[in-house]
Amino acid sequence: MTGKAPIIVIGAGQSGQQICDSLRKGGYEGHLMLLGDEASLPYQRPPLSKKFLTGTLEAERLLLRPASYYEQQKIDVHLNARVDSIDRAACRLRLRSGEALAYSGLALATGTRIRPLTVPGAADANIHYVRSLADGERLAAALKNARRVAVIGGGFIGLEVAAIAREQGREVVLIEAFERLMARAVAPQVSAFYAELHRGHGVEVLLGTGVDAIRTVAGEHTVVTSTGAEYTVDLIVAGIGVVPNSELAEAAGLACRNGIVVDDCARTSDPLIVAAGDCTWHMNGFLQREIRLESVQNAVDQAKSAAASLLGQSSVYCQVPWFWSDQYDIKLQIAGIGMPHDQAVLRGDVSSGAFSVCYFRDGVLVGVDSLNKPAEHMAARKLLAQGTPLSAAQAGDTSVDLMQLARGA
């Protein structure tokens, strides 16, 4: 895709930055524009619910690249630039400022936005969410003065925030609607381990409990749960999921279904437009099914395929998904997608705080959760990527060296 009009990347996050980087490394020397609707250069989001809240990680260290990188690579960055519409017939964008921009190729890396809590009284409660740098800065400041914190949602974000709040000495109640923590991502034994981990650190963990309403009086919030119990706190954090930012694509007539629909090379239904990252509903070459993934790994690897497609090449996105979460002194690392599965095999001793759970479907390894077992996590990624056979008996036998298996020894 060449011509006088630039290639434009909408979305200055992990995926948008990677698309720009891959285009330059792939030989594209034309005009390249990166449009971001925030005030910051592309930055890492995962630390926002982890180290950033402790104050030990400054905002500058979150940046994926310094400002000089974009100057050196001749990437024309526009911050606080919101795109209102895409005219595919004219290959033109309209910004909220009224400016119109022509493009020769377009990449959508629009990411996701938080799913807000909508119970009665939520709008008056000044609820904190964790998605943007501004969110993280607001929450870090609020935690300094908080005494009692309610965390709504027992997924990665909620649990990470709860852990940080407890380590800072705050009273914490964690409210999860499902009967177990991280229910969509991990096996029951992992959920149970984390419930006990947080309770052991003093968090009041409420499972199978919803939030019916929030009352706010003089800066204090009373969270009314589905069981009738009430908790008065001075800070509420909600982590109840995200929504893909696909409205811009949908309004432009692109195929969308729980995200922007792309093929295994990150191509949309328009040959001039690609999409990558959390916003995409994509055919995943490794999983051999369509899925939407929210992870750094997906944002980076799919972005590389998107850039290749803009350069007229074909690079199938076929990487093993992986994720991680830091809570207290436990690092959870996930390789593959264990859900759904028909067998979960424990590897190691749960009471030690260092073990893995291997997931099988129809006798085939599909995912591995490793807690404080980084070597097993790396071995699992290799086993999954290579399709190396692993039996349930081998998975449960700690004398079997998974890395040796992965190396073919």
The other form holds:
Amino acid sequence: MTGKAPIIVIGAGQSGQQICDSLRKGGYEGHLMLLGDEASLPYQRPPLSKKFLTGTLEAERLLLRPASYYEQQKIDVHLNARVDSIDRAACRLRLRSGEALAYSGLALATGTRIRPLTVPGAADANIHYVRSLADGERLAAALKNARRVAVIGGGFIGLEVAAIAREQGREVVLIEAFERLMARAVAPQVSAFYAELHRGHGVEVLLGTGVDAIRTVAGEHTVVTSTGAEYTVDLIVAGIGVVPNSELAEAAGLACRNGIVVDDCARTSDPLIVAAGDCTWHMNGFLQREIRLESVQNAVDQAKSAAASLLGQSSVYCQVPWFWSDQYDIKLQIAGIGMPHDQAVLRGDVSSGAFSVCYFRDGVLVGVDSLNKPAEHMAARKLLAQGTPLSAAQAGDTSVDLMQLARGA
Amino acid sequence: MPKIIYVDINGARRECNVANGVSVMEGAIANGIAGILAICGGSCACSTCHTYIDPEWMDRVGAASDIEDSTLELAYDRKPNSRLSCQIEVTDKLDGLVVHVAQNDG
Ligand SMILES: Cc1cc2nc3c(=O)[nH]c(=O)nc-3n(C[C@H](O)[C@H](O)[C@H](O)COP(=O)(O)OP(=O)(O)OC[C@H]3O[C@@H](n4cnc5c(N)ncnc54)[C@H](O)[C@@H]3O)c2cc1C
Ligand code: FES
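Let's see the other form, the form predicted in complex with its partner chain, since the form predicted alone is already up.
After this comes the whole thing, all chains and molecules, with the earlier chain placed first.
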């Protein structure tokens, strides 16, 4: 891959930035282009549903790297540059501006986009979503003037927004279609804890409740739920999931299945093209199954494999997944992937607000959720990475020190 | 503005002005200090902002919190003067602080 054409990375997000960084660290000295359709240099998204909404964190502090970094690393960044198509036979891509660019290697790090709410009236309700910096800025400003907020969707992002809105003194109703919160990610005990946590902070939490319609009159929105109840609010935030940005790859004839299909080295079926981050349906070396993950860990670690593949090396993506969520003064930390599991073992006392839940499948530890138990989270990451055996009995016994076990002591 | 002195893994020493209120990690990123990766953006979740505090400064920098202490378990070659730079807030009191970047790659 020493031809004159550059290596091009599409998507200037967490994964795209990491691919560029790893290419340079891996010794690639040729022309390197990073194309992104947003207006900002790559930034962190996690604070957008957390501290950023309080207005105390300037946008500049979200940048993953300052502008000078891209100059020093000779990364040719093009912002507001959307790639419209890829011609694999000709090794060229076309930008929305009409410009065509040749590549010698290509990385797709296109991430995901929000899934919009489509119920009747949704289009007129000025609904807020949180994916981009622009979304975060818009929501932070709107929250300042809001009195009553409806949050639709009880996943991580919806719950984080609900917590911030409550902390700012807004009235909040949270509407979740499933019978429990964060149902795709955590065990019922954890969901129940969070429902109580939010209720304790004054959020009206509606479970097993859909949204049937929204009526907007004079800037006030009335959310009509599936139970027939109506909530009139001045701000609606929806967090009902995302869809992978895989259309570009699909149109270029690359296999896509709930994301761009890649192997455990982040390679697509085209030897010149890799993909990483939220947009991939990938073979996960650690989990030993195909999955799509939406996390900083996945964006960064998979990007490293993708960069290695572009340099003709093979570096299997085989890292323990981890994730976090901040709500009020509770830090949830997730190690591994607890879903699906056949046994969930509680470790510690739920009422203390600091406990873990250990997930087992066929008797093997597959994931641990820790709430205000950072030591147990870090121990879990080590245990999972090393494959240190842990029995369900040990997991539930707080006299067994997980960190000692992880250290092999 | 307080000065923070970063010594990177190659021993290169850089004096940087870092604003009060931001973290020692953010100061490193803004100044392009090699070896500080900070992939979790300061959420105390990754340990890739690991530094060693110059022994003379240990008292003024203070001890790690519980969560930081746990996250440091993931750091490579943890020492008694290990700190996660994202958890140290720059103040006038730390003017002249010397931190050594740890091995955060790999
Ligand atoms: C509000 C929020 C909170 C989060 N909280 C956490 C958390 O606490 N912990 C955690 O681990 N993860 C969290 N995440 C997830 C994490 O931010 C993502 O997993 C991560 O950003 C994925 O990085 P990525 O590079 O794959 O995608 P992205 O960061 O989405 O970057 C993809 C980029 O590609 C651009 N793009 C797409 N198509 C094109 C095209 N055709 N041409 C040019 N550019 C294109 C997109 O506009 C985007 O800028 C959160 C996400 C959000 C939105
Ligand atoms: S930046 Fe991740 S722990 Fe400091």
